[in-house]
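Presented as structure tokens, the chain that follows is alone, the form predicted alone.
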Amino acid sequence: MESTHYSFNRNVETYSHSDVVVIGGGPAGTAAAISAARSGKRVVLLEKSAQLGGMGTLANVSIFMPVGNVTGIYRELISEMLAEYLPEGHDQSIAPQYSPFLFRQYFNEKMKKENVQVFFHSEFVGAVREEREIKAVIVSTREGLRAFEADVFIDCTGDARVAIDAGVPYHAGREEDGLTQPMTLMFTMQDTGKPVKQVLPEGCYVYNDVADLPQGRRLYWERNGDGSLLVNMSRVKANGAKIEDVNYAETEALRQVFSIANYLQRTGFENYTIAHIAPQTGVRETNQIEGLYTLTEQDVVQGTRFPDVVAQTNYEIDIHSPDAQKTTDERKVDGYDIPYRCMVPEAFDNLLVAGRAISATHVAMSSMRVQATCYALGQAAGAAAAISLDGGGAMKDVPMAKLHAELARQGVRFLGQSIEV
């Protein structure tokens, strides 16, 4: 059946115009607004679900993997929700689990205090461009189609939505065929102290061994000492960002944590029954945007030191297999810089990417993506934006050296170099 396309014209009403818009509420979204706003910016965060927190909260991904530094504003969500894990200095290392909840009624709070409007239920829908700018990008509200203007836009989506729909050059998964890494949906299971009675409802698989297994191995959480179990064993293949991928992971998924949960009922977890099932299956990768400098396998590998850096981290290169076989590709990795710009469009003098769609191959994305980085990733771009709106030029021109002692002046230590400030 041939396609049919429509123009679609309407005058939307603008609700807002701010300094900064950011655009998605994760780590790196949330992270970005707070910075920009510590700045003395009036900022707005778009966020298209109920709550903030990306895929910590949504897809209870709630454990931060090692990245080799615990710094900025990482560190101080750290110091206030997850206190018995701060480590002494910045060159530390932890790996916390934590309660999806709790991060979420944090945020709102943070959110107020940081004085950083949220809005809830406000989904991106197109960025009105004009020539290197972006005026406004339109989102779907309650309330029907509303514009937000701002003087800079920093696009913290996770799939490059501003900046594609902007028309900045972008590629998704690994370079041979385009496949991302697969899904997950994460679930949380809670010892009762008693054997539960097991369910498989109708549809399920029964898996009897490891090998049955979606990823071909037992990978969970217990380490609050409270019973709660965080389970990480459903593998889906999907791009997170296409349409009928996500209808397809939607339901495999779920198919899959009911499998599992069944499984560990009957291989040591006999106590144990489900607590919490994620509202959304977890998404690793989907699209890359093209900018000013791309982040490779090489620099990672290699420990590559950059002028501009704005984030560190040493969490090694992670590639779930995207054919969804039971591999993973784990590789160590001593540590390395992400500049500045990565989060760069070339086309563009108001808009940042900030977040896993930065411009990295697929190999180098596998150890940027976690959430820790992206918190690194956000700050620095909402401390670049305020730099600019107080005369700092285009994006692409905001000097190193304001930038890096902004972020000093934020807690932000970088590591294993001097940095001019």
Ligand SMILES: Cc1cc2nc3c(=O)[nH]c(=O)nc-3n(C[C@H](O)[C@H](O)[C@H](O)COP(=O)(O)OP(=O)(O)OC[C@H]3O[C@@H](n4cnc5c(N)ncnc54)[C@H](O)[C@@H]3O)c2cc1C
Second form
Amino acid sequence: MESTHYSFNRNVETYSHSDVVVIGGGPAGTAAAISAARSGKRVVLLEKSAQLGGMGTLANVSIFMPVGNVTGIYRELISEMLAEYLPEGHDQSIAPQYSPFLFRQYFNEKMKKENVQVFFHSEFVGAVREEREIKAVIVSTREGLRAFEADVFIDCTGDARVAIDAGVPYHAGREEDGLTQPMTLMFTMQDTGKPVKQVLPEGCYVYNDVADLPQGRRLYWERNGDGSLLVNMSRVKANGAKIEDVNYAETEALRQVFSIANYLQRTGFENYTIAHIAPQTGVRETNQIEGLYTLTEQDVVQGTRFPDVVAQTNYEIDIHSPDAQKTTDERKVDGYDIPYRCMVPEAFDNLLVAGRAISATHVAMSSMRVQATCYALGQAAGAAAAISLDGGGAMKDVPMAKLHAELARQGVRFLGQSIEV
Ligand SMILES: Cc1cc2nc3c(=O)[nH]c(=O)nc-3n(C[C@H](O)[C@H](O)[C@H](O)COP(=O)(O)OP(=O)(O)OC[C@H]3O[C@@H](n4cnc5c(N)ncnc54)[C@H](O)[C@@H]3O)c2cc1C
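Moving on from the form predicted alone, please list the structure of the form predicted together with this ligand.
Full complex below, order starting with the chain above.
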């Protein structure tokens, strides 16, 4: 079918003007909003769903993978919500499992305390650009389209939605074929103390062996010690930023979930029933902006250190097969820095991209994508936005000494620094 294009001109009323608008309330977005607010800025946080926490709550990815530096806002979340896991020094690793429901509630209260104005059910639809600046974002709200103006915008949509709409160059997935990591629908099961009725709804599969499973492995966690089982075992070949892929993923992943649960009930979890299925299938990888610096596999493997470091991690290279084969490429890494420049699109003076959509290659993003790292990137982005507004210049010119000083003031420590600094 020949495609038709429409020009869509509308007069859109401005809803508010703030210092900083953060788009997307996942790990990067919540940290960016808190950080900018702590630096004294008026902050609006726009979230298209009804909850904060991003994949960590919405997609029930309710476990933190270890990164080797428990610092800043991430450390604070651990101390406030999972104190029993808080390491004494920051340069350690933890991998706590948590309740996505408690975190959802926690974020609401936290944002109130931090004076961040949160707008739920507010989905970014377009950027208003004037030369090197974004003037406003157009947002679909329950009252229709509204414009949210600000002096700095931080794109934390995970998909670089704002940056791409504004014209920032980007790439997706593997260099050779553009395939991204597959999607997974997370679910939990609960021990009921007695054998449960096994069901296999219409359309589902019979898995008999580990080799039949979508990932070719049993991947779940029981760390809460309360009879709950967090299951990460479905796998659907899809790019979560594509219309047709998402339609396919949301049905195929649900089929797999019921099939996996049925398999588990026959192979050791006879007393377990499905307790919760995430409201949406989790998205690991979609778009990466092309920023002032692109983090590479070599940086991750060699452990590159950067003078403009904003996050540190030693999380492994972790690539679920983009072809949806039953393989996962997992390679240990010793630790590396992520530079500020990965968040800066060259063509704009007042836009940053934080979280999993930063400038990184497919392999590098497989390591930097986990939640703790996204919190660290968001925190740095929020602090940088505030410095820019306080006379620090365009986002690309924010002085690193000032950014590092502000992050230190906010409790961020890099390796080699003690926690009492
Ligand atoms: C299945 C799966 C398993 C994973 N396992 C782990 C794990 O075990 N441990 C770990 O630490 N990490 C894990 N990760 C990775 C981690 O969860 C994500 O990479 C991380 O949450 C990314 O954070 P983010 O803030 O960049 O984006 P996201 O978490 O994707 O958050 C983006 C937010 O922006 C919102 N948004 C998107 N578009 C718009 C728009 N147009 N307007 C307004 N809001 C918008 C979304 O609703 C969402 O709230 C996993 C991910 C998946 C999918």
